[in-house]
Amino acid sequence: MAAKSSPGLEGVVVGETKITHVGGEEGTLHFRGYDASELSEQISYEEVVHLLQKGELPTVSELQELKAAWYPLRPLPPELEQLVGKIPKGSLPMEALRSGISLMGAGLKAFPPRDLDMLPFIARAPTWLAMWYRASRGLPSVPPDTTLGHVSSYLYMLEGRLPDPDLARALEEYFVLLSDHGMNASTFAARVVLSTQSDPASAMSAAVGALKGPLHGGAPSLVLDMLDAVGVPGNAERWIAEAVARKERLMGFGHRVYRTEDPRAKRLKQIAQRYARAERFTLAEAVEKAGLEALRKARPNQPLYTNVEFYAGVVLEAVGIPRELFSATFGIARTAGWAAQLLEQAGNNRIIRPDASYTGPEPRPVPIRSVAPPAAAVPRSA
């Protein structure tokens, strides 16, 4: 008897893993144990890739060795920098950080990659990201800074000046709470790559590339064009209503593992009332209330809740993120993760290669054709 499909896999477990427990039942996600909010409360971005990877939080000494080795990483070689500004013009972001993360990977060895081949991506995206977008828009690059932290050096490259403390640090509790998520599909096709044992390059190459679709990374933006479009909290009712009606997609609502709040949105909507001007977070306070009681009234069966792009959204647009840069900083942020899954697959690998159950005709005869003798050559003219 054949198996049951499950399409999309879901329920399906693809393997074990010690990094990340994404509880959707429960509305909980821990980082080694770690309850991530907590974390974001706490800690930098650097000690959440060193505990992402090695297990445990660092040491003081640990996490200045870390830092030692990090920092150079970030300006790009000369070869690679020459090469932000032939981006072919109209690129998205998220295809800019693509073909960055590709070519970073030039002169690595394949497999097994090691904890060191990994941070040259987390250091360098964002370098490469920030420079693209200047150069992008005719703005002189700004080089970054090795003696700031990594989500600062992030602000300093895209804006040009030191960023304020408070957004900075608003920034890296959003880099911290982003960094991993189980196995989402960009891990999932990042994981599926390097188990071929190919280079780390081409798997986060694989995970950009599935974290580019809007039904992955991509709504925090159209977030904000609903909350634009309801314009004024009287509005969010009516608005939200009109748009159930027509059976359109509310953004920021909803999530395929969690069946109760995400923990991560909850924490962004602490941080978005801390950052986010007063308006505006009154604003997105009412859609939220507005599509949640619209979806359960549609949906009453269905557990649906705001999910981490609603006030993700919110915040990046707080911070000065542009718009356009959100699912690309998404991705920055979720280098620590890939990484860290990268590392995991590597030292337990096995390819990946799921089975399908097939359902196309069953074993039929070839038919059989007549078959024209060929046509006589016809000679060439002296």
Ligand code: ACO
Contents of the next structure:
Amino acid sequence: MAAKSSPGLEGVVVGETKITHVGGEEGTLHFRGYDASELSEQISYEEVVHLLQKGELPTVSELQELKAAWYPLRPLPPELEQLVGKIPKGSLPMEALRSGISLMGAGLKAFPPRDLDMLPFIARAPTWLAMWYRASRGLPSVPPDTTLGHVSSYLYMLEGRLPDPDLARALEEYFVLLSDHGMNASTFAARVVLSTQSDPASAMSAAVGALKGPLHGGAPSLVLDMLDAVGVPGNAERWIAEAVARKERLMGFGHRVYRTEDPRAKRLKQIAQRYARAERFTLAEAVEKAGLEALRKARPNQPLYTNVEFYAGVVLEAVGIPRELFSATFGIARTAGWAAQLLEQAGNNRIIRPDASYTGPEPRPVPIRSVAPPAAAVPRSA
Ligand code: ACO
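Could you present the same protein in the form predicted together with the named molecule, rather than the form predicted alone shown above?
Time for the whole complex; same chain goes first.
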């Protein structure tokens, strides 16, 4: 008898991981046993990269070693830099990022990847994205500064000036919080690709492709579009009620795993309250409240809460990331998690090849075709 299928693989456990635990019922998130929100307040992105990959926070000397290997990788090799301007006009940032990550894999030893194979992707993804973004807007490129921290360096390359340290720190918290999230769609996609003994660039570009969709990482700019459409807090209830009545999905609400508030949303809300303009934050809070109430009424049995993307958009706007770069910025933050997850996959690999329950026609004879195949289809020598 065929096994029961689970649409969207909901509830299906596809393997074991020691990296990240997502507590869906209780609304918790731990990286290697540490609470992600506490980590975001205390550690740098560089430290979370080490933690995710190696299982422990780095010592002072390990962190120094990591930075010494990492920061000099920031500039793009000349052959890659030349390609920045060759990305077709009109490409979306996620398309540019996907292409860049794919190109970064040229010549890399395929399988199994080592820790050091992952670092160029993490180090260069922000350089590629910032260079492409500035070039696509006719702005001069800003070469990376190999002395700045990872997140400050990203802001520096985007804006062409040293970032405000508080805003850079707010963005770094976002980077740490979003660095990994268990077996989400993009990580699963990456693991599937690597499990065929393919290379990390193929796996990571598949991950970027999965992250691009609005049901995963494409939502935060849509959240801001929604806030703009609502306009003022007084409109929130009516606007949301109408959207729910039209059966539209409210961006920034709902999650496959969390049956309560996403802990990242809780922390990002605090960061947004601190750094966003007061009117923006008040509007976001009013829309969140109206959204939660409307969803509770419309679907009393379906726990739908605020997810990470709701306040992510507000935070990214507050730190000055252009709206069109929100998803790609999520992508460069997530390279940490993809790298760690790919190393874990490679360390205990088995090809991921699930099954599907067949619901098509029973076996049947091929009908006699009234028209003979065209003569050109028959090889001349036959
Ligand atoms: N607004 C309105 N209704 C919703 C929402 C929402 N945001 N989310 C889920 N629902 C409804 C669905 O329509 C569905 O109803 P139905 O059973 O009558 O068809 C029910 O709740 C269950 O939803 P599913 O889509 O089955 O839940 P799933 O676990 O597959 O999807 C997802 C989770 C994709 C995040 C979904 O909640 C959603 O589309 N949210 C809006 C987009 C969004 O915020 N994306 C960012 C996700 S966070 C991240 O990936 C980093």
